[in-house]
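As a starting point, one isolated chain is supplied in structure tokens, in the form predicted alone.
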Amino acid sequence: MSYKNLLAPGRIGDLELRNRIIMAPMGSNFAEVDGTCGERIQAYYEARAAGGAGLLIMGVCSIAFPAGTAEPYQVGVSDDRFIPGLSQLAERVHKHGAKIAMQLQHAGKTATRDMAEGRELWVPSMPPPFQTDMMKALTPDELSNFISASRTRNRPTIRVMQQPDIEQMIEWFASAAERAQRAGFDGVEIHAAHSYIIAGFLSAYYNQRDDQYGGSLENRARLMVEVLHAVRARTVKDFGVWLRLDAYELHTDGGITLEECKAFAAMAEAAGADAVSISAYAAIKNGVAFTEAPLVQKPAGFLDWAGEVKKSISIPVISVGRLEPDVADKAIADGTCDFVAMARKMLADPELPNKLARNEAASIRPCIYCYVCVSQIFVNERVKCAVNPFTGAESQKVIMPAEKARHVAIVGGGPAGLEAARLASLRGFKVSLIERSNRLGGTLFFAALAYPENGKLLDNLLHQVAQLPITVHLNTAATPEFLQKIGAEHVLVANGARRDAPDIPGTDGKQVWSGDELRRLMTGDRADEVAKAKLSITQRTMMKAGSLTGATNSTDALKQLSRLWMPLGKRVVIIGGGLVGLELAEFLVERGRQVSVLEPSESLGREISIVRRWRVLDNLNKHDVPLLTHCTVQRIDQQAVHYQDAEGVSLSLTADSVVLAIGAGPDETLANKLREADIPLQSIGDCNNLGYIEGAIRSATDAVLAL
């Protein structure tokens, strides 16, 4: 594709943008403790500007810092002391040809830092009672660090805003916009969504006032309109001013609707807004609601709503919400929206716009929607990206040319090995990639079956490795003799984790599978050894037929084949409720198996990021999958798995097949063997420290940058 519509210049008011790609505002926790913009956040935004975006919107900048904040490291814009850092940031963005705006925010009833630090919560009216079960899925450590866990023991003090408070709020917004202009920013986005203070006034559910700021649509919009007028009065004509609005407040009786959103957008246009950005919000009655809105899991989840709003106004509409470049290009061409804002994609690859312009879409590092980034916010940590360790460390992690172009051999073609090979080649090393099986990808290939987004990462890694001068050796054992033969001067060992069978009677039964055995069988990695031990002649024939047709060389084909045949019975018990066990449970449920999960500890999915864990657990609960914790498995026989619960009561689950999803750990066996041969090496990925995809990519990056 040419992406000519997405890459075409555009205008928001008098603000001229080089393309229609906007970095969406997203809280990063990259500011300093005092709210100033230091090197970390400046380098973070500069990298996205250099990557080719037309406009960057810096998320959730506090107009009354520290009051009204929801994150511990939020950007402040409430005082002139913030201007120097903001000015430096704007200057660094501008030198790359991008524009930068600031999203102005007061969190209102969700100002969790106010709760934690004993300040009053400013609200339009007393919030209705609210209950959520989102905490149930958290581990004890996560609960202790959760964003609101440090609140005072007393109930938060609620301040229902009176007229002087409303005037103060308007002044905060206006003075913040004026300050942004003085700092060299090109515009501001007024956050009027996501249950924050202006959205609280807009919503008939949260706004129960009986004065001029409550009741009718016009009254509820009065604060929004007065803020717009005040901001316009304090800024120059060519300074961009727009709003973020909710198309809907989901799961909220009496909440904002699309028709109301359209009316609010029209009022905003009349009040001088240059554009509107259309998002949505869901009442977080359970964790999975967060991935309905505002952080939508559904592809293009808000696009149709943006299109409906566009029909009712003449100013530009910005669409957000998991928009792939081809979908975004078509949406602009069709007139559904005028600009597209991306957040998670720009964390995964700041160079996305430049790569589209160079017709290198296949080289864009994809977001795998694992929610590692936003899950950090919930536990008061700085944002990170599972597939891009450079995010938030742009000034510390730099790909520099190697001082000496040594020959680096990388053992293992999984995610750590592939990323290490890519980066080593980019640094100018001579690279050999050695894989014992007949395919690159390692456990990532199997992980793509359980969660398809992982397959996009695998495709990207394979594509980038194929574009570089990397020598690949398949079906090759990394012996000391072979490494000496090819002249390897340094070795990075990335041969994956060790998976030991737990000490449970019955684990040697034919109906009992380790996760590694399933992986090998399904992907063809030394599958014959497993097949002979576990499968009947008929089953081996079916497996061989799948291999001969090439099905096992494609994750898409293998997914379809696995719906027709898998070496597992109808009733499956998975021992282990971590990342592997839960994703495998999802995979098997979708293939018609009756699945139960037994977890020895008190927590499920502790290796999965909080937000994605909410989704996985919700999906399994909807399929009525028993998820049992505090279980001690005593033995396995041909008919059942026998275990004790937390009270020591002996119970059993009938099982045709059992899958062991516990016992994984680092495997230094190969590395130690090579060390004995005096081969200089370093272990990376799961063979060094069990970290799954995020740990594999991060350890590979750190190791190669240190060479």
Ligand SMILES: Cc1cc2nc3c(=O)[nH]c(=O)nc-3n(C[C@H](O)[C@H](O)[C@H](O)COP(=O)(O)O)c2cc1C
Given for the second form:
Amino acid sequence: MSYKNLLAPGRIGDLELRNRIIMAPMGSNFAEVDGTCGERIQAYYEARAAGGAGLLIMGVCSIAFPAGTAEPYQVGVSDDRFIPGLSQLAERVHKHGAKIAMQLQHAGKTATRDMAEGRELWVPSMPPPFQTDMMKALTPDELSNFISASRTRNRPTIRVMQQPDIEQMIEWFASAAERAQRAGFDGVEIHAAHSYIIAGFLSAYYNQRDDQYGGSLENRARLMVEVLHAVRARTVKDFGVWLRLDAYELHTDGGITLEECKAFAAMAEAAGADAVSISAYAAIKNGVAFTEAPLVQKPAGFLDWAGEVKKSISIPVISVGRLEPDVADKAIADGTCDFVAMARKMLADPELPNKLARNEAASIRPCIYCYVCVSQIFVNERVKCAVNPFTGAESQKVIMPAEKARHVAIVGGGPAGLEAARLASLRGFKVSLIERSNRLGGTLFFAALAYPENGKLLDNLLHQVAQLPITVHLNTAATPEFLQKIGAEHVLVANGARRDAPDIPGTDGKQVWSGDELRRLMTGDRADEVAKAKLSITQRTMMKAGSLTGATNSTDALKQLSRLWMPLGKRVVIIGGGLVGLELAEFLVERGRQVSVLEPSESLGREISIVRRWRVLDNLNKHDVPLLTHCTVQRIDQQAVHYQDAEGVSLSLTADSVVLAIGAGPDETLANKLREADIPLQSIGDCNNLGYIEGAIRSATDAVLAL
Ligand SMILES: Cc1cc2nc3c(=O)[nH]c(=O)nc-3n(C[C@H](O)[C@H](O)[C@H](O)COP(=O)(O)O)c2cc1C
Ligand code: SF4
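Can I have the other form now, the form predicted together with the ligand, not the form predicted alone?
In what comes next, the whole complex appears, and the chain from above leads the way.
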């Protein structure tokens, strides 16, 4: 596919862009604590410019720093002292042919830093009472660092904006835009979405004013229009000025609707906006709402709305929200939108535009929609990407050519091993990848069954390894003799976690499966051993059929097949409510099983990022899956799992099958054996420290860069 529409030059006002790919605005927490742009954030944006995007939009830049901010390391643009860092950043972006704009923001009622630091919260009118159960899923540690923890600690003081405050707000926006222009930026995006100050005025739910800024559509849009006029008046003609709007305010009685959004977009056009960007917002009454909007989980979740807005105005429309390149290209070709903004994809792979242009789509590191990045913001941390540890560390982590092209052997073909092999080869080492089973992928292959996005990462890792001069040894044990035979000079051991059967009577029953046994069975990795011990003749035959036809080689085919022969009965009890247990529960529920989860500790899904945890728990709750915490399992028999609840009451759950999803831990057995044979090595991934996909990729990267 040529992506010719996506890669065609475009224009926003007088701003010429080399293609239609925009890096969507993202608060990153990469600025310095005083709001200036230091090396970290400069290098982060430079990498995206070098990656080929047409335009980068720097997320949530504060017009009244530190007032009106919601993140601890937000960019400021409210004073000339911010200009030097901003100018350097703009220069570094321009060097690569990209344009850069600044998203101007005042967080209004969600300015959590104002709450924490005792400043008044600026609002259009007294906010209606708000209740959320999003905190329920958090661990105590997360709760204490949570972005709005201050809301509960300090009762916020509210400032319903009077006329002088409105004038002050307009002045803040206008002078910030003027400053952005002086710093060499090409434009500004006025943030009029996501419940921040302008969106608060636009929304009939949050704006209860009875003056000329409240009531009718025109009145509610007055602040937006006056900001646009003021920004236009203070900037030159070819400076881009546009705004971000919500197509909907979901789960909000009387909140913004698509019809209103269309009217606001038309008013913005009349007030001189060069474009509109169409996002959406959902009141976070429960955490999962955040994955409806703005961080939509549904592919192309806002595209139709952008298309509707486009029909009602003549300035360009920017669409956003899980837009895959092929969908994006078609949307532009069809005239549904003019530009496509990508957020998470640009964290996962800044080179995405260049790779499309070079016809290398398969080598784009895919976003797996795990929400690790944005969950960082919820706990006031700097953003990170689970599949790309270079994000936010662009100037520290650099792939340098190896000083000496040593022979590096990598033991284990899971995510850590694959990534280590790829990076070591890129550095110029001679690389051998040794895998005990008959296929690469390790636990990622199985993880892809439970959560298909993981399969895209696996495909990408396999593709990239296949492109490089890496010698792969399948069905091979990494003995000292073998390593010596191939002449390995350094070894990275990445053979995965150990999964101990817990000390519970009954775990040796035929109906009890360890996560490892299931994985081996379903991925074909030494499945015969498991099959012999636990499967009926029919199941064994089906499994044989599956592996003979090669179906177990593809996650998709495997997914289909697992519907047929997965060896679990109707009622399944999963012991362990961590990442593995909960993702497996989702997978089984989807296949018609009645699932219950017993978790020994107080929290569920600790290893899952906060935002994705909200989704998983919501999904399981919707399927009425009992999720029981503080459970001590006492014994398992043919009929049931017997346990004690938090009060020490003995209870049982009927179970046809039981899955043990606890007891995983680092496993240095192989590494120690090789160390005893004086083999120079390092262990990475889960065998060294349990960290799942993110930990695997990160530790592989760090180890290879340090070689
Ligand atoms: C880490 C992160 C931070 C974000 N911060 C902002 C922000 O500062 N301003 C904004 O308008 N949207 C923000 N968003 C939303 C994105 O701009 C985008 O609309 C959303 O992620 C959907 O696009 P995607 O599917 O390409 O990620 C953020 C998204 C992420 C992942
Ligand atoms: S952290 Fe996860 S959701 Fe965020 S960009 Fe990376 S892969 Fe995508």
